[in-house]
Amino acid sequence: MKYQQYFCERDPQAFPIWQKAVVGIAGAGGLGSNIAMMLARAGIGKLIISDFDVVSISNLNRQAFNLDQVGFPKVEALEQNIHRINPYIELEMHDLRLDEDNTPQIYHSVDIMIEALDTASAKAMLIESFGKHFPKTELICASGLAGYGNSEEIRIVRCGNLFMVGDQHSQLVPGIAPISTRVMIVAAMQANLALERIVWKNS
């Protein structure tokens, strides 16, 4: 299939901007894998994604992986899945745990950054790293996506170049995995916000 055929019926103003954009995603789990798939479908030109984990059975209730990918590194499985739906996207995948040293090296070229990490300490590290090294780059984070229902509580809170998506208060219960519906809502809002901000900054 030719490029023009695949990308038919796209927004004539937004799509060319998205094709030139580079989006960073920290984490390839429930949020990150679904965000990546949505941005690939939208037509983002390049994604830079990092994750150190492997696909497990418990991931399949909310993450963009298949049963036959259990045991594979998440970045490897996600790369395969993205290219199955968009063969024209550029992907830069990093199978590693982010830290203060490698974060600015990996994500130095992004136009916008999306946080999709599991722990509070990892989230804080990413926010601090971008505040220090890339203070002008917008960062879209997530906070509060546990449980089910109460969709009306999920919102976007902005503080300068930091955006927080979620209900801002719900906590995960040990031993109980997040529900795909709430995860997908937050992931979609993060992805949609990224698309919106990319266009806004380039219009």
Given for the second form:
Amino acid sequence: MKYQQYFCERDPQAFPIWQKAVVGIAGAGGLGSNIAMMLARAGIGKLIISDFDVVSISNLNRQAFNLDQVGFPKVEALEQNIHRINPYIELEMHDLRLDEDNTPQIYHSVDIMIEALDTASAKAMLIESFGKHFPKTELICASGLAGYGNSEEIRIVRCGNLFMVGDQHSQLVPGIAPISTRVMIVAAMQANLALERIVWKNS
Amino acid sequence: MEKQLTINGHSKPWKEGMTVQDALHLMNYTFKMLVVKVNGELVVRKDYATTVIPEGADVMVIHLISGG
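Return one more block: the form predicted in complex with its partner chain, after the form predicted on its own shown previously.
Time for the whole complex; same chain goes first.
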């Protein structure tokens, strides 16, 4: 397989822009793993991805991992899975928990940033870190994705360089689980918005 | 006419010296994790009580829900 074969049918306007783009993804769980797979298929040039967790059985209902990857670090498993689909994308994987100190070091070179973290406090840390260090970088976050159904409640709210995707109210309370369909709607909307913003900024 | 500010698109009465914390209280926003922007500028959590909102400001409050 040649590079040209893989990419020859892509959008002649957008594709060269996506090929030059560096996208940061914080977290490689339900959102992050699916976002990474979609952006790799679309033809983004480089992804910088971080996650501290390992693949567990309970992840497989919604995350882009396989049974034989249970127990492996998520960033390692995701790198394998992405490269099995698109061997041409450049991946920079970090097996660590993001904090105030390492976030600006890892993500200083991104054209656009996607927040795909689990806890509200981690999301707040990332938003504050980007607000402080990279206020001009667009940040696409997620809030409110638990459960199933109610697709039409999921929307994008914009405030300056911050975009928030989700319904902003569905919480992970006992009995309400993250389900593949709704997680993937949010993931796809984040990835789709990233593709759109990258083209918008470069044209 | 009464002085105003806008919070998530709603016009609300503005008072001299009003802080972000006062605005959250006014809106009954008791959720622990929020993103607050005043005229597009991010206000971090530790500054809610000391950040004064100017008259006519556009305040945006987004709820941060766990899950990802």
